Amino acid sequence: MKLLNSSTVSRNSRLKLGAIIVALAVLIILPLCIESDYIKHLLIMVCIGTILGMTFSMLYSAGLITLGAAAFYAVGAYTSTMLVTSLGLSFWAALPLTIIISAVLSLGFGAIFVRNAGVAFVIITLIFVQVIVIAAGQIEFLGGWGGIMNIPRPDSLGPVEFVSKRDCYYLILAILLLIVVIYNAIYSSRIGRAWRAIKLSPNLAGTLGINAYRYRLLAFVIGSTTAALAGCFYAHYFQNITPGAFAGWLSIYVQLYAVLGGLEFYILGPAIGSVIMTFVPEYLRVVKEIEPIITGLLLLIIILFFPGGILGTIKNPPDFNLTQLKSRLNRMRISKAQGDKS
């Protein structure tokens, strides 16, 4: 038995380190065989939204809920543009400097913000959203509602000069496979088993030890500075940044990205979410009248009758019975029927 069960575990490994390495070997060759600029860009945008996806995955695999997701996600944006703009950093020195400015701006907020879990902390990083878009467009020197316009594109490594769709795309795809590296290794490790505990009771996980507090604190900094780093390459491959990129609504579609795909698979989930709100809005757009419908319609039926996301869902499909489905049916015409007597 033993040997079976070893043997079945040694298949399954080699083949899911066959299905990485056929994926990256997908990712990689993906922009070469495509002419279009524009879906280069949708892949880019994907990646962006993948990392977005995996920070909500994250704190909600410590058993917390934000809106605040694109909260950090404008740090960085801001804070990287204003090393390079102002102080005349070049992008390879401005991001180290954004990731660990964000880190700090996170232990610091983040200190006060997880002492309230629960409801209170999705009103609270809601807020934080609002203030942080708001201080944008009242602060002059961060160039106010209008935004700053002209932002360089990351500084050539060698004969890769960032100027192309391409070399953008593997600048972003080679951060967040790092990302996903990093995640990974951060959820099979004793810190990811702690926050699972605290995700399903954290006052069982406290008689084990386990500082709810500390612990959501390290996942609401990590996810922070993730974001940051997102928004660092944002700006300098949109080279233009405004507040209103980053209001309420980009919170929103950060959550979808995670739901869609499946909550509880912290990094495939969020990147499966991605494709799909990115490429459907897009090419529905040939009915623009009716995109939204349409989009919020798809939406609703995968949230309401697949709640364990896609993912999920092909992981446990659901067991459609006609039998009992007819027998429900009858049920509720019968008390209708008797309904309608009385």
The other form holds:
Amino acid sequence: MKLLNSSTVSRNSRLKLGAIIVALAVLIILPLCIESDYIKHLLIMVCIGTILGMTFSMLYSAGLITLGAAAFYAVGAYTSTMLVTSLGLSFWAALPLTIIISAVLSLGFGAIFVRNAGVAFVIITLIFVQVIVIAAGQIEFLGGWGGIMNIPRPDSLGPVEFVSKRDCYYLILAILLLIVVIYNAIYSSRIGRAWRAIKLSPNLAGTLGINAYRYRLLAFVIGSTTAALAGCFYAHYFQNITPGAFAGWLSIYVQLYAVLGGLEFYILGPAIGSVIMTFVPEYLRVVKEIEPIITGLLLLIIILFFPGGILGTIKNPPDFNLTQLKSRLNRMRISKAQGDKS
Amino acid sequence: MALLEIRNITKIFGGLIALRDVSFDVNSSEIVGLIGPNGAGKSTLFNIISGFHHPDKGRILYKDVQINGLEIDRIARMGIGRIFQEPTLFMQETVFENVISGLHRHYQEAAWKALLHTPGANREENNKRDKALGILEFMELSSLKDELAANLPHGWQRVLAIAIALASEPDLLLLDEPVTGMNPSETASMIEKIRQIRERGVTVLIVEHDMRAVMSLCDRIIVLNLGVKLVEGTPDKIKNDERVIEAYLGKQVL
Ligand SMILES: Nc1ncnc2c1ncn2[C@@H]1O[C@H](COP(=O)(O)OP(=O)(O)O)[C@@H](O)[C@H]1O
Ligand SMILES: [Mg+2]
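Beyond the form predicted on its own, can we have the form predicted together with its partner chain?
What follows is the entire complex, opening with the chain shown before.
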């Protein structure tokens, strides 16, 4: 039995605090040390990816697996774009409106979707993201398949003009940090505990008076609204949006960020996954044509052999010996053989 | 006064009649035993009371309100707690966290206050922690509090399951085979615990195969066989009932 005495606890929390301060300093100084606008762009995409991955993890924490994390990312991007280009609102007015509209929409859709946990939910979300993409493409008013160009950058806030990549980076970093603080508060509250309860045992949670449906809906609404916020930033940063940008790989990748970093690490997991998935393919560009294959293979290997993801593997390192590997391969062969039979 | 009234419950699975026209009452502060051979329908009845199954016929009244048809969590919030026959815990959490989750329905402060860590919310959180520690103490789980539920021996998992249910402060507690798999001394101490739980004002309906435990613990016993209520009565009456002995096929356990 491990008995934590108070001095180890406070040392741990001091270590944690130190790590957070260092990380913050690095994140703030980073763009000042980097010349290349392209790298700054990648840093911005890392932040967006982290946010989207975190929304996946939030649903996962409540026992829901979504393949539609990109759906409300698109909803947010389009909503804010329309508010700014059609109604002539400023970005700073469109932002809270986008949040409210997305929250209402996700409440409506979620109320139907989260009735089915399990595989049904996975499929529904997968279809939903495709429907959103097709709808955006088919509706003339939303720019059709060609999308919408010349979306204005966020209006300047005093001296900050959001013209440079650096300023945009600071904006998305601020959004990301705000979301991290909020998510962290939620996870450590009774809401986070109720989510874990319905994930670990919906039956037991039910007998304790926890309404799985309402808590899942809450996770869906918070996650979707967060994704919409990221989408809102993306539209005004990238300055053009097309339905295709939200289809296909993006919707698969954001889920992988969370899996790769470590599913059980609801905030750090997506962050690490996003860094790796953003930068590794970039440096594989040398072998441009086969980059997606290598990235795909790396992912497969990690998911197959390190199901805890990177952080999970660091926390509980597998004692890698050959017999274990062999038995694992054996088991895979057996389950494959059984799969072939049935 | 009848706290729980089982009225003409019939439950059919496909072609199988798991329960047929079963009726009985459980009075406040009683310990009532529900016994019968495997497959008699005991767990099915528990599942119906707690809302996991809906009866094909009949009604369940709790505190004079019909509860069959209500959601599981709703029934729980009305004050019915249960443990499952199979070990059902938050396996990847510690013993302490399991009990804290049991307290869920008693949080009063608004959720946003908890997020902002207002003084009131912090005080409530501390109260809940103290309460959880008290329950662990009562169930003699204190020394295991930081252990993962999955790592506990089977007997202690049963104890934890009851601790979680107690944390939700039920008025009626349904225990499905609480001492199965325990050695005699563990069984004896669990029986004592169940008595103390009743003394705290909790009504208990218990399914158990350990006849010595049931006979010594229960005020009243209901015997089910093949989905039908055979007899109901005091332990002494049940021990000497011909039909009961027959249902157990001459098992000399009674
Ligand atoms: N969900 C279910 N679906 C089909 N049959 C069930 C289900 N639950 C229980 N049964 C059947 O109902 C009968 C009673 O089971 P159960 O209530 O578990 O008995 P007991 O707890 O008394 O041993 C058994 O024949 C069992 O196979
Ligand atoms: Mg049973």
